[in-house]
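A lone chain, given as structure tokens: the form predicted alone.
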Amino acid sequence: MRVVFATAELAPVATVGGLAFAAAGLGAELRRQGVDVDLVMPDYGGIELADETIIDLAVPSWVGPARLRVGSHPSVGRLHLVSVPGMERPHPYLQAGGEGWLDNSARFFRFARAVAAYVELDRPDILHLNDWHTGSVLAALTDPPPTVLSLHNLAYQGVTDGSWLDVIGPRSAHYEWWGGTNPLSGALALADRIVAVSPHHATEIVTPEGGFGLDEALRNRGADMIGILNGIDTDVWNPATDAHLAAPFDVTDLVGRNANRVTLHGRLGLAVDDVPLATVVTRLTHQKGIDVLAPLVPLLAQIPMRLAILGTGDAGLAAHLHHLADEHADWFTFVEGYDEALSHLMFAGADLYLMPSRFEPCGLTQMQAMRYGAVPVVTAVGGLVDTVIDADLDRQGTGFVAGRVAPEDLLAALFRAARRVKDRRRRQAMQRRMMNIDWSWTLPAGDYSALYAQLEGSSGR
């Protein structure tokens, strides 16, 4: 079975968010399970391939010259890079000041049309699209192969003006959206199967509260939509072999966790004692709910608990966190930016890991944290519901869940979590349960393979 897998991001080639890690993890595991996967992504420039061949793609004049570079990448293996005018940029989506490139719509419409040309040139058994960047591929294909569309974040839809309906393809009518063009809404109508990246999120996005305006379109697809939980790269996220850690450890021997805890406190300038340390590694965006957590910083000494946040994003929120760190230096540390080594240590050395998300299609860091023995405290949204079992409600619990995305609910969950992790015996029992869970891509990739097999040989919509 051959699958064309089209994505705007692919770790580590071009990484902005969870899409990159999901595409890389799923693609690699599908290949391990015997699926012939063409990983297709934009050529953002500066990406070197070995044994490269170049294919010219037949596209309409509005796309401009389009070509496909095919070769071997040292991290992901065989890779297909689509080159169209305007695609080469230092960041896939954003200018240096954080604003989106003004021509993002044009760039990804060109990319999608070039992907459609590749599908027409070398028809696969399955076409797998990801998010809005690839949605308009189906506008151009009158006889598409069976198609799967994965939804990683409905908050981003690529909506733009209606003039694009005149050019993106013969099935552009499906993309009309209140006078504009929505590359995601059209793909929802035309894909054979739609996959939300967690089962619980699949139930959220068919509601007005969780559907970002697309809930009716999703409800209309009925049983054509399912939820498949993402995985993580368990080779990268492995405390037994992680070179970023002060000491290795695993589920059979947790002694090394204490060395990482001491090292982390030192890196953060915090006192080493028996007060629980909670960490957060995040983007500072509305979705991630750090503004819900911030009002609790003055209350940390009363729990008691220390907190460290590593993140970058909204400048106003970052300034507020810096201010809180200055006022409550004994209890709270904020590191602005992203530090790969520190992020690993913040999983391995923390007692608790916090995710106060307003919505979370799947979430990766809660799984990474659990693999390293940091007990998650999360909100009851998306994939967090599918991965974290509240330990006060279930003897096999793996964390603590706040009922609502609100400071008071989060505070109550933090109190419960702090009480549990201070009890060494109960904490270690929970850590062993968490660390024994298989968060790899093996099962999710098997689910996707089964979905492909159901569709193989059928006619696309």
Given for the second form:
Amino acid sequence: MRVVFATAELAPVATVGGLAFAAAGLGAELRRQGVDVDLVMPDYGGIELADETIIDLAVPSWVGPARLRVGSHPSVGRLHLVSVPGMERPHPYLQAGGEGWLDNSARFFRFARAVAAYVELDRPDILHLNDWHTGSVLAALTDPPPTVLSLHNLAYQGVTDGSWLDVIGPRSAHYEWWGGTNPLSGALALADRIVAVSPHHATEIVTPEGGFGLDEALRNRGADMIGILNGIDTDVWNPATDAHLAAPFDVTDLVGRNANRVTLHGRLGLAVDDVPLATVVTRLTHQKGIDVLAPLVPLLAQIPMRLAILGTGDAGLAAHLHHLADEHADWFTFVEGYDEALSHLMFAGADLYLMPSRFEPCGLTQMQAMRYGAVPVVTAVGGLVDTVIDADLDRQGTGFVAGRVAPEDLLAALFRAARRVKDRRRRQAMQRRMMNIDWSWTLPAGDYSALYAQLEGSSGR
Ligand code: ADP
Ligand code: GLC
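Having seen the form predicted alone, could you now give me the structure of the form predicted together with adenosine-5'-diphosphate (ADP)?
To see the whole picture, the full complex is given below, headed by that same chain.
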């Protein structure tokens, strides 16, 4: 079976958030399971390929010259890079100041049109699209292959000017959105199957509260929408072999974990004693609820508990966190930035891992934390519901779940968590349970290939 898999991000080539890791992890596992996957992404510039061939793509003049570079990437293997005017930038979406590139709509409409041209040329058995950047591929295709659309984050829809409806292709009417153009709404109507990245999130996005305005469009699709939980790359996220750690450890031998705990405290400038340390590794956006957590920082000494946040994004929130870290230096550390090596240590050396998300389509970091034995404390949203079981409600519990996304509910969950992790025997029993869970892509990729098999041979919508 041949699949064209189109994405705006792919780790480690272009990484902004979880989309990059989900696309890379799923793509690699599908290949391992024997599916012939073309990984197709924008050519953001500076990406070297070995054994490269170049294909000119037949696109309308508004796209400008479009080419496909096909070759071998050292980490990804075979990779398809789409070059269109304006795509080469130092960051896929953002200017240095954090604002989006002003021509992002044009950039990704051109990318999507070029992907459509490749699909017309290549005629794969299945087309797999991801998020709004690829949504308008289906506007251009009048005879598409059966298509799967994965929804990683409905908060981003790429809504723009209505004049694009005259441009993006013969089926553009499906993309009309309150007088504007919505690259995602049309794809929701035209894809054969829609996949939310966790089963619980699939139930949230069909409600007016959780649907980001697209709930009706999603309800209209009925059983064509399903949820498939993401996985993580368990070769990268393996505490027994992880080069970023101070010492290896695994579920049968947790001793090495303590060396990581000591090293992490040192890196963060925190005293090491038996006060529990909670960590957060995140983008600083409204979604992640860090502003809901911030008011608790002055209260942490009472639990007692220490907190460290590694994150990048919203400049105002970062300034506020720096300020809190200055005021409460004994209990709270903020490291601003995106730091892969430190992120691994933040999971390996923490007692607790905190995720106060307002919404979370899936979330990967709670799985990374559990794999490294850090007990998750999360809100009851999206994929967090599917992955974390409250240990005060269930003997097989793997973490603590706050009732609402509110400081007082988070505080209550933190108190419960701190009590549990101070009890060495119960903490270790919980760590063993969570570290034994299979978070790999094996099962999810199997679900996706079963979905492809259902659709193979049918004509697209
Ligand atoms: P989202 O995609 O919404 O940002 P996910 O939990 O799905 O959230 O994925 C985020 C990914 O990015 C995880 O693999 C996480 O480890 C990584 N990550 C997020 N923030 C940072 C950071 N500041 N430094 C290093 N890695 C980070
Ligand atoms: C998005 C979501 C996150 C999900 C990731 C990968 O970035 O915010 O919850 O894990 O996509 O699907």
